[in-house]
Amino acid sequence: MIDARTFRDTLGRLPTGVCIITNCNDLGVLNGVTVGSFSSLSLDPPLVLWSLDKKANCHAAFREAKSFAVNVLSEDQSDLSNIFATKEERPWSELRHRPAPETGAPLFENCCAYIECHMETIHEGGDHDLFIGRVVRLQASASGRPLIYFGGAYRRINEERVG
């Protein structure tokens, strides 16, 4: 039997980028949620994958969503992404953003990339559930550096290559 704190803690030795996935429902309804589980999954199509905990306040919104966007934190967003790792109320009229083009999912100022998405499947994945997206629309900052999440702490990124 593996043990649940050992599994973590062995995971958390692979740096991931943080990012926050939001959706707005027919009726105008915002959600969000933060996730280090976000990955590119298929060039043709464009897919992307992320994993949600069945137990998150917001699952059953992102279950019944059509879309959702992704944004990618810049590394002076911890803040940010602290609002959203919680399972208090979001102060949405409180922080900056605006609708996606074509989903119509909030989108953070200042992150270094938006990846908007219709979504194409939901798959369980134990005590997770793992979402699919058809990506639909992206957008690169041409600067910035991301917000890196690494041994239960946010990191930075040093700007030295290697290799």
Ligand SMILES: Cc1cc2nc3c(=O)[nH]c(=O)nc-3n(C[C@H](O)[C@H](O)[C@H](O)COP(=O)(O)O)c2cc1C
Second form
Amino acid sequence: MIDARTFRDTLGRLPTGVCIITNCNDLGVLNGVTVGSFSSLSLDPPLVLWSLDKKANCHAAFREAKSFAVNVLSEDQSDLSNIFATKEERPWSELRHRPAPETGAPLFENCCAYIECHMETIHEGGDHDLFIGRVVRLQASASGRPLIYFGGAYRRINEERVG
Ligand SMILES: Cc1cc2nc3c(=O)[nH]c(=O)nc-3n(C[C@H](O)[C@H](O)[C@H](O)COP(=O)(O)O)c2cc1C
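Got the form predicted alone; any chance of the form predicted in complex with this ligand too?
What follows is the entire complex, opening with the chain shown before.
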């Protein structure tokens, strides 16, 4: 039996980027959640993945979503990350965002990168669901420095090369 503390502490040794996954449904309702589970999956076809707790408020909305956008956060966006990592209503009207060209999902200003996807498949993974998206549009900022989550805290990257 693996206890939850050991699982979290051990997996916490793996640094992750921080993304806010967003969606705009057919009625114009906006959804967004902070995740560290986002990852690339396949180049041909171009697929990405992320996972969401089945108990998340936004879980039903993402299960029904036809598309989503990935906002890859910059090192100065930890406050934005925290807004989408709570159970509170999202203060959309107070945040600066624009609709993504292909999917209409909200994109925030000054992110490191944006990735728009059509929902490809959804798989069960224990207490989470795994969402796989087919990439339809990409935009990277040449100068952007990513926000990192490691050891239970937000951090910035030290770009010193070691190899
Ligand atoms: C850095 C960071 C990474 C996170 N990664 C994930 C993740 O990959 N999957 C997930 O389900 N929740 C993740 N969370 C937690 C959700 O953001 C959090 O549970 C949120 O409150 C869900 O919102 P909702 O229940 O209102 O939809 C992460 C939180 C933080 C701060």
